[in-house]
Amino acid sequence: MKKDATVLEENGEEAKKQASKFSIAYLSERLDDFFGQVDTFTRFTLRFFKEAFMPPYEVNEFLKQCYLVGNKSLPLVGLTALIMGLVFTMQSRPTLTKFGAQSWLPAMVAIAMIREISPVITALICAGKVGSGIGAELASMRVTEQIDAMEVSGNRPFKYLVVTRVMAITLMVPLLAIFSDSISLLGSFIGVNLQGDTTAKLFLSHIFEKLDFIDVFPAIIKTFFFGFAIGIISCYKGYNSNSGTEGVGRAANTSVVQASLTIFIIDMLAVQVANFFT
């Protein structure tokens, strides 16, 4: 019995050692993979900045991507902004009415929408609609060896496929955010008039009395970073895709997830910076 107990104890210790070695090896492998991805992504980003300012410039492709990113996203962004402004106004009215602050409703909704809600929601919509599309498109081109063919023929696929898309998204997301701000205020105006009677002049005067430059400027600036993050992450995932057709779906999925997470991180940092100057 004592011998059996000793054998079991030794086996248990050996199993613990093997499990410990396995966990350490797995952790080391994951860390190596993580830092390898960081290194590759950093090189990809630096290559973008290098080629973005080197001629020749793909102006036609850039304008085409601006149209695809901006014009094609207008209906979805506009409808979402209208619903957000309407619902936020209707939800906020009862609370403000309890405290006799109903006159603050237009200004409160406008500040909340312009500073936070519209830029973030617009960026998330672009990450889901545009980012996934770019990731899947470039991944499919990589799988079907179209990118390799362009490299062999000397057509500079990085500038044509990556630089134009990243620059288009970086420019279009702020414009879409401004459009979203305007439509959300229209939705708020409709919400105010559902249970009252307010003229457009009075509604706008309440907004601009409380709206400051510090509310608008940081919100617009951070949307450029949102757009750049969406573009560079989506292009990176698609351009460096592998594993055949399975990699196409993975590139689209990871583009949306990582771009959305990056948007929240940038927004958190932007809020801290903006609060530092207020």
Contents of the next structure:
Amino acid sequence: MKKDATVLEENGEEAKKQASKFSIAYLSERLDDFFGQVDTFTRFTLRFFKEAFMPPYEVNEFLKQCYLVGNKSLPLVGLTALIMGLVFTMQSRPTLTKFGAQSWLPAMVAIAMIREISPVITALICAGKVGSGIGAELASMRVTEQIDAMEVSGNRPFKYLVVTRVMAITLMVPLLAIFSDSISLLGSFIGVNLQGDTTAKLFLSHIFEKLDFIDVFPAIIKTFFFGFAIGIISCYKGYNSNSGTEGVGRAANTSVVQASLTIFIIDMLAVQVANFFT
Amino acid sequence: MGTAAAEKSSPEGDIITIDHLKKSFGGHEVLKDISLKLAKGENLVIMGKSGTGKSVLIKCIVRLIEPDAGEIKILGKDVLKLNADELNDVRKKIGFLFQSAALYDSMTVRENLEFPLREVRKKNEEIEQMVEEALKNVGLLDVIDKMPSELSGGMRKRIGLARTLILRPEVILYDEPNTGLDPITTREISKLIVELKDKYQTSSIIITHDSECARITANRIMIINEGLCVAEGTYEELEKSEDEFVSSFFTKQD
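Moving from the form predicted alone, what structure would you give for the form predicted in complex with the partner chain?
Expanding to the full complex; the earlier chain stays at the top.
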């Protein structure tokens, strides 16, 4: 009987806890927290724009970050693009053959890769590889007081750490996306030739016959926004981390999750904007 | 109590003046009412239990933490009223040695020491000379091209000290310079603090739990408890204190 009473009491406590989760006070606290974060993120972004255009400029650190972001992501982006081009071609062939449109295969794969798949996959790879790295690096610098040390010696850590990284990623993601486009076409060419015999010249002429400026230009433009989103989110998460070593892991994790989600949101908006002009 | 002894020093000679400083975190008052003065060429040691706001106090001085109330003057400037550029100029005159030394992990020892000099317009040869001199001061010239991860705790502290000194600050704030070090290294670091103070004529605030460090370095000691200054005096005066709390800092444990 005593045991039953204890169980009932525990259930009652649990029910109270659950009920308090939906109380007005709890919701208002959550809303306050959410808008507080929106406020700090907005201030962080505005500070980036203010400091990005004010001298002194950290050219050496910017170039170093371009190298780290670009060069070190190149093999992964390249390999992924090659496989994507190859697999997409092999998967599309049966359907197109069924409709007698096999000759459309290179152009269809190229348009899909250049307009959508390559930019998004490249950005997601960068969010995973570079975004998590920056989130963890800056959070670790914050936890071990390295950022504070830069600040007290009058060395503008925001400019040195945040501005350079965000600018480097914003510039390098589009370049990586262009590289990814080219490699995915190579993958597609290999895919086409696995079950046929098409020359490179014919393959390329099929592509450029159907490919328009409107297929390429908006796709490149949106990658700048992808890069900026990855940079600013991961830097924000790392720079403002403050819960010890646990915060380092959380900064890396949330950088990837939030940057990836933002990439999809930007992509959706970019399609709407591009459709408006076509 | 905090101001009584400090008022003895002449106002012209005061490098740092703090009046009625208060700081709370989420309703918890860490600094309730702290006032102190640091005279030119003086080593002021601040002692107290963990969590009594010693580190918060020196972080407030350089505005790494914004105080809730009070006034902080460094070299005659009210730091709480300075804008970002003016604050940066004042910060360049202050050295800060962090508890963990806070060396930049991704840079070599040389790059760590060169970093604070980035905005100083000097020739490469001059910068190299300054780096080498700073390393000679702490006796670690041979590790110039090593990464911080290759250094021991004591070496990291020494390199941190060399980096702090490279801009030739007028004031140095030490946040527990001996934490995590063995008694021999603790004594060496404490002696180094005194040597460098005499060589460069700096004034310092040293946060420590270690009575040996206090004995070697302090011209004056201030003891903080629960956000208030509870005792102030020389090492000899406080060592003989009849107050149980004060004397507990100077009692050797078996």
